[in-house]
Each structure stands twice: as C-alpha cells, then as structure tokens.
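Shown here is one chain on its own, the form predicted on its own, set out as structure tokens.
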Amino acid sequence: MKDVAQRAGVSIATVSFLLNNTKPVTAATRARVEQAMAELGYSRNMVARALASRRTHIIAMAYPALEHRFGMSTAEFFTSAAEAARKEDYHLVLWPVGNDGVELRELLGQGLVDGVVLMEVQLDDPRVDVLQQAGTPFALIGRTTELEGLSHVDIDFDTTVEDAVKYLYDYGHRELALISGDLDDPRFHAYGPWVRTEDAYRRVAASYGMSVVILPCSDTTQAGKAAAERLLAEHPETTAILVLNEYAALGVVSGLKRGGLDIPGDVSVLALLMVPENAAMADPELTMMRTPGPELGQLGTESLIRELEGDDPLPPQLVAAKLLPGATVAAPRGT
C-alpha cells in the first residue's frame, strides 16, 4: 500500500479508504490508486484481510448437485448472484452440498464464509436448522412452508402456470396435461417448485372449468420421452401440454414426434421454466415460460449482502416467468 501511494502521489490512508469503501475518493484520485496499483501488480491479501476483520467477504451458494442436475437455467442463477456479489465487493463461491444440511455443517465450521445463499429449497429444508443453529447469515432462493423471519424471493409460481393456462385456453385449448416432478422421488417428495406447480395447476385448471391431469416425470429427456408415450396411451384426448422441467420437455417433443404427432398441429407443447438456449434446442422451438433466474440470483444475493452490512432488509419478492412464444402452441384442429 505504500509503494501505491507513493506512486499515486497520495497518502497510505487514501489508499486504505478506497480499497475498503471507508470514505469517497474522488474520480481523479481514484484512477490514478488503480492505475498505480495495476502497474505495481498490486492486490489485496485476502486472507490477511479476514484475519484482521474476522470477514472473508466470501459468500456461498449452497446448491445439492447430487440431487438435482445442472442446466442452463441454474446457471443463470449462479451467474447473476456472482454478478451482483462482486458489485458489492464480495466473491461468491458454489458449494455443491446435499440437501441434508450434513455436509453443510462441517463447511460451516471451518468459518470460510460470511454467508450462504440456499438453493433448490425443500418445503421443510434441514439447511436452514443448520444456518440457525450456526447463527450464519442466509437469504432463500425458494421457500420452506413457514417463512416468518427468513430473507427470501422466489418464483411466483401461482402467476406463472396462471398465465401459462390462460395463454392455451384463449388458443381454445379445453384439454390439458401438466407433466411435472416425481414427487415420489424420495429427494423430491417436499421439493417447493415441484409441489408449488402442481398445486398451482390444479387451482386453475378447477377454475376454468377443466379436468386435473397431472403426470409424474423424473428430470431426464429419456424421462420426457417415456411421460409423452403415456400421455398418450392414457389421454389421447389432449391437446395441449405444459411440462415442468427443461430437460423432460426436450424429450416429450421427441417423443410425440416419434409416436406420429404433429407439433403444434396436432397437440400444443409448452415449457415451464426454461431459457432460450434450450427452448431452442427443440424442433420446433419450444414455446416456454422463461426462468426468472437472473433477477432471482441478483435478488437473493443482494438480500444476503444486505444482512451482512446492516442495512435494511429487502421485502421477499416472488417474481413470475414471462411467457416467450416459439412455435410449439397453436389452436386445437377444429377450432
């Protein structure tokens, strides 16, 4: 820091405020800091830094990767909240940790972070007990059942699937299949988008006046292929279909295809949370509700953060998908 400042022509502690946010620097003298700094190959000493502020700046995004696969929508989140951490001067770091809160114990022992970001949240999550019982602060990408007291935001799932049934139903679609989540998957049997969909669906299909068909589909194209044969086997009567997870909507638009159906012709496909690189990886470009996951991971973090600087809290936000339309929906033959 010394060899900065006098590079800089400033004093040591111009230096310590700009790199520590402590007072305003101006422009001027801050270009010239970073300047200095970039040619004396100058930066900071992070672990010295959490030894004398007991902070690391380090912030971790719990994600159980065992349980649930990787895809560009998670992506997005990961993106977006590393984004919005080092806005705030922080670095955020993935802990791939099952949902059991066991290995997020052991983690949380060894004080490598000053906070955790949860994902893929469980209506009754082990990982929040284990946040409490450590007294380590955490925001909620998702929601547990009881929420008093929790920093979170989350999909508006009830917004989404509405609008995603009204946009067939003014297509004149009247029968509908939502294939979702294997809820009898014991990883899954609580999982919050899951159980949060199906219930949504239900609702608005009642209120529409519409039979409930719901089918159970692991998070697998295979999966997707197999959920559209059934479908059809069972319910040949539908012409519209809305499918919970990215990769199992790949596969029913194979496996429609494949059992001689045309697509939107003869039966209407339409993807809830998706992003565009997968959508258009079908054939036809699927038409999908997209993932609200850059705003949700720039959220959580920044309601993280918040905690961690003692400011104001954010209110919890639930943000819903917006529809894109591809060319998997059209009206029903007939109409």
Second form
Protein chains: 2
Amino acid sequence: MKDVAQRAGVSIATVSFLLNNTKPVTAATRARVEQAMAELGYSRNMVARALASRRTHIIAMAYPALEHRFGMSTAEFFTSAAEAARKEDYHLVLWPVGNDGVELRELLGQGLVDGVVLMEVQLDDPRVDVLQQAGTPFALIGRTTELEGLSHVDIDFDTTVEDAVKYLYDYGHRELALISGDLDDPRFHAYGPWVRTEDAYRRVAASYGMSVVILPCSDTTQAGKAAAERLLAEHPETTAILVLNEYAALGVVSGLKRGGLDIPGDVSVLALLMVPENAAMADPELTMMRTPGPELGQLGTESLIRELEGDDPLPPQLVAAKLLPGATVAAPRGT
Amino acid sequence: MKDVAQRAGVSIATVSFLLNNTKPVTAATRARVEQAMAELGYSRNMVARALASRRTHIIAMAYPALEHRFGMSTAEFFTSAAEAARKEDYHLVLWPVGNDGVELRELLGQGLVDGVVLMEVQLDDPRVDVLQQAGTPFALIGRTTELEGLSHVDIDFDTTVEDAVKYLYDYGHRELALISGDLDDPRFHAYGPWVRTEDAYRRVAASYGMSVVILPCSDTTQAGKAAAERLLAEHPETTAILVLNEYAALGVVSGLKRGGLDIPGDVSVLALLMVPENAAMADPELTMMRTPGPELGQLGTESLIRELEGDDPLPPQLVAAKLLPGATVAAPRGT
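Since the one above is the form predicted on its own, can you give the form predicted together with another copy of the chain too?
What follows is the whole complex; the chain from before opens it.
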C-alpha cells in the first residue's frame, strides 16, 4: 500500500478509496495508481487483500432472501456451509442482500468479512463485479456464463436431467412434460439453475425423440396446483411429469389428485431438485432427484477457506442430484 | 472511557477489556473500574456503547440454525426483520450461532454490529448474559423467565391456546389431544414456546373439564406420522388433535390418513403454529393458528433500532396467533 502510494504520488488513503471503492477517485488518479501497481508487479487483489490486514475469520454467505424464497433446500446449503466453516475455525454469517449488488457493496465496504460465498448466481451477476472490485475473495455456489478464474461449485444440471429422463424412459414413458421455473419473471430470467435445467431438458428430450412440453411455474404449492390443472387440460396425453422446483412439485401432486388422477397409476411425478423432508410431505411420497445441498454448501465454503488460507485451490466441481425412489413413479397404464 | 480510566487509575485498554470481555481482568481492577463508573454516574452499557463509537448500521439476528430447524416460519421472521431493518437504513445479517453463547461472544468481540435480535429464546438463556456483558443492545423475539429491563416481543401462547381450544370445543369436541414438542430433548427442555404452550394447554383443558392428553413429538413429518399412530393406538377416543409444530402437523395429517381415518370426518386437526404455505401442503388444507412471524420479526427489529437511535422504547408486546380456517376441522361424528 505504502509503496504503491509513494510511487503514484498519492496518499495511502487515496489508494484505499480506489481499491475499496469507498470514495470516487478521478480517472487521472486511478490511472497513476494502477500504473504504480503494475510497475511494482502487484495485482489489484493482492494489494486490496494486503490492505485488509485485519482478518476477522468471518465469511458471509450472500443470499438474496427477499427475492428468492428461503426454503428447506436453502436451509441445507446454509447449515452445511456453517458447519464446514465452524470446522475450519471460521464463522459463517448470512447476508440477505439483493441481487443487484448494491447492498453487498455497502456491507463489503465495512471490512467485516474475510470472504464471501455467493448463492443463487445469475448467468451475468453484478455481485461478481462488486466482489472483484472490492478485492474480496469469494466462491460461487452456482455459475456465471463467464467463469474464467472464478472459484465455483454447482449442480450438474445436464447429468441430473439426463438421469431423470432416462429413469422415466426406462419405465416406458414417452409422453413427458417439464413443469419448469418461470423465466418470464424478471427476477429469474437469467437465473442459472432454471435456464440450465430447461436447456438440458430440451436437449435430452430431443435426443430421445420425444416432444418437448414445458410449462413455466413459480416455486409455490399454489402455482404447482395451477400448473397441474393447465397441463391436464392442454396435454392430457402426458404420462410422466418432471417438476423443477420443490414447492411447485408438492402443489403438482396435490393438483393432480384434486383433478381425479391417481399417482402413479395415471401419471408419474418426478421432482428434479428436492430435499427428502419436503418429498416426505407429499402423499404418495415423491420420487426425486435429491439436491446436493449438503455437499455444495460444504464444498463452496471449503473452497473459499482454502483460498483465504493460501492453500491449493479446489478445482471447480459439478455435483449431480441423485435419484431417490419414492412412490410417485410407475410404468404408464397399459404397458 | 478516558474519565473512567483516569478515575480508576487504569489504562483505557483495561477498561475496554473489561467492558468487552475481551481479556480477563483481576477482581480488584474490576472493582476499581466499576466504582469509578458508579461515581461518575455511568452505567456499564453507556460506557460500553460510547466505546463502540464506530457505528456499523448493521444488526444481527442470532438464530441457532444448527440446533433448530430453519423452516418456513423462521424464514418469515428473518425476511420480515430484514425488510424492517432496510426501511430504517440498517442491514440485518443472520448469525447461526449456538444456544450456549460461545460463538455469539466471539462474534460480538469483533464490534461488527450495533445490536442483536435474539431468536429461539430459552427460559434461562446464556446468550442474554453474553449480550449484557458485551454491552451490546439487543431485543428478544421470545422471552426468558426473568424479563426485567429486557426489550422483547413474543407470541401470546396463552391466548393462542385458549382460542384454539375454544374453537374445537364450540364445534362439539370434548376428547382432545395435544401433540406437543419433545421437551425431553436436551436442546429443547427449556425452549420457551414449547414450555409455554404445554403449560397453557394443561390449564385451558382443565378449565373446560377435559382430560389432558399430551404426546411429545419432534418437529419433523416422520415424527408426526409416528405420533399419529401412537395416538390412535393409545387414545382412540380422541376426536380432535392440536399439533404444536408445523412439520409434525403435516406428518400427523399424513399418518392419520394412512391409518385409514378421514379428516375431518373421523378426527379434526388444528395446527397451533403454522404458516399458510405449509398449511397448503396438507391434504386437506390445514386449519391453523397462523404464526405471527411477519409481525414479530418487524416489531423485534423496530424495537432494537429505536433503542439504537435513542428513540422512546416500544413496550413489550405479545401477539396471539390468529385462526385461519382450512378444511381439517368439523363437528365430531354423531353430533
């Protein structure tokens, strides 16, 4: 910091403002400081990190709790991350900051945490820019489209969808439908898990020569019930339904039963991303691809802590959801 | 700080260690500092607060996420608290710290937050002592047994249970049972909501001249199913069931149906503390006393922020859960 300030002919405070984005700095000053860093062979992150010499041993999980529902799956990611942090002698706290990065920038400016685990990642996520500008180490649970240099873990949506479709296909199902997320909702149009699942489903269904039926649906039981009714009306030929979101899946089961259908006698249901506790609430108990929340919460946190401790980085990891049989899938009638 | 240190003949650092509990101080020194404060007319909190001159405008919700499940109700408390904080230009963060106060003390020692909202309060809660020792302003969502001087909001369990029992009684039910929490679980033996609900139920049932049947049950759907089976075997005369915990309630509905009973034809079910989203997952949809999470999250946070801003304190408030009719209560058969 001192070296950079001296070489650039500015105060240490100015270097700090620039690196932490805490006060505006003129373009000319910025150029001088950046040239000084380059001449000294320092990266922006190195200097910013050295600047934050006061280590707190606290890491934050940034979760947009007011935009995304904080359901049972989220709780799994959060508690497994908190446990992983505790094992390494760190505290994990939860920051319910918005998707746009504004609150995240305000909190980072206070130097409260050593690093951040980012949840509910969008394909192009402004929070990533905020973290990079602040020089704060971070790990993604999720993926942006541009991943270069970013430490991340995520669900392997391709394999998850492939395994799910194959499971239904092997039972004899040929008329499938996906009750997906609602990508028209502006909060979710670039939400990685929904975009990637739909893309994977289009590809996989086509590869099996099956027609592609996709219905958008928010993640609530009410929306799931409505989607089930719509599906029965518009695609009565459907013999098996994949449901992306877990509360929607519970609603779909309920909606189908109210529509007079027997599950799995008349129609099979497979939840694509689900936790056992929620699957057990459905009657019959849902067959599901089990969300690898405990693994990913742990891996994302470990990956961040390794970076903080200067250990070798963990390689990026994709973890597929595993099939957990319940009682909502059977062979289609007449087979 | 300086005045106190001078008068006590110790360093400012010693006063700081003592007030923040960051380093041990001898009994003699402690006595000298406390006498100096008393002579100057300073309370411990005043000095500690003046000491923490760096206001962060961040408040923490302390929630024991690894001991208590973080379900839909908790999410309501949390998000409404986060919204209330945001309105007042504060950030709310979640600290998943244990019930014993050890982690809470560690985090408080870093001076990260202006105040704390405490959740899942025990009748005698070590975290209250930690907060008082640290001189950190706090508000309880919940109640200890000793409340003097503590800012708190809570559910009015007495009124909630009275209203629930009256509702069933007015339908004609005389053989009731409460599926309660599991107070034998050491994590919960002094957990306010469970203790207070059971106490209220014993009192109210007796006042109606009804026999008191109480079954302990953890808050999971699996435990709820098992409790329903046990109740059918041990108390087949039961015509209406109150269930304290929400995931247990979903399991009870499921368990009764698997036992061949019609709800509400054969037996009525009333969830005592529940959120609509979970009630909608049951089939038929649960009749419930709706947990006032949105109100309490907001009130607890406002109450803390008023203290931080030096405004007049809010009086302690108890809010009863309100009855929301669903489809699981009817008159007992043959009436």
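Residue numbers count along the first chain shown, from 1. Rigid core: the largest C-alpha set superposing within 1.5 Å between the two forms. Predicted, not measured: the structure shown is a model, and the values here were computed from it.
Once both forms are fitted on their rigid core, the CA atom of residue 34 lies 2 Å or more apart between the two forms.
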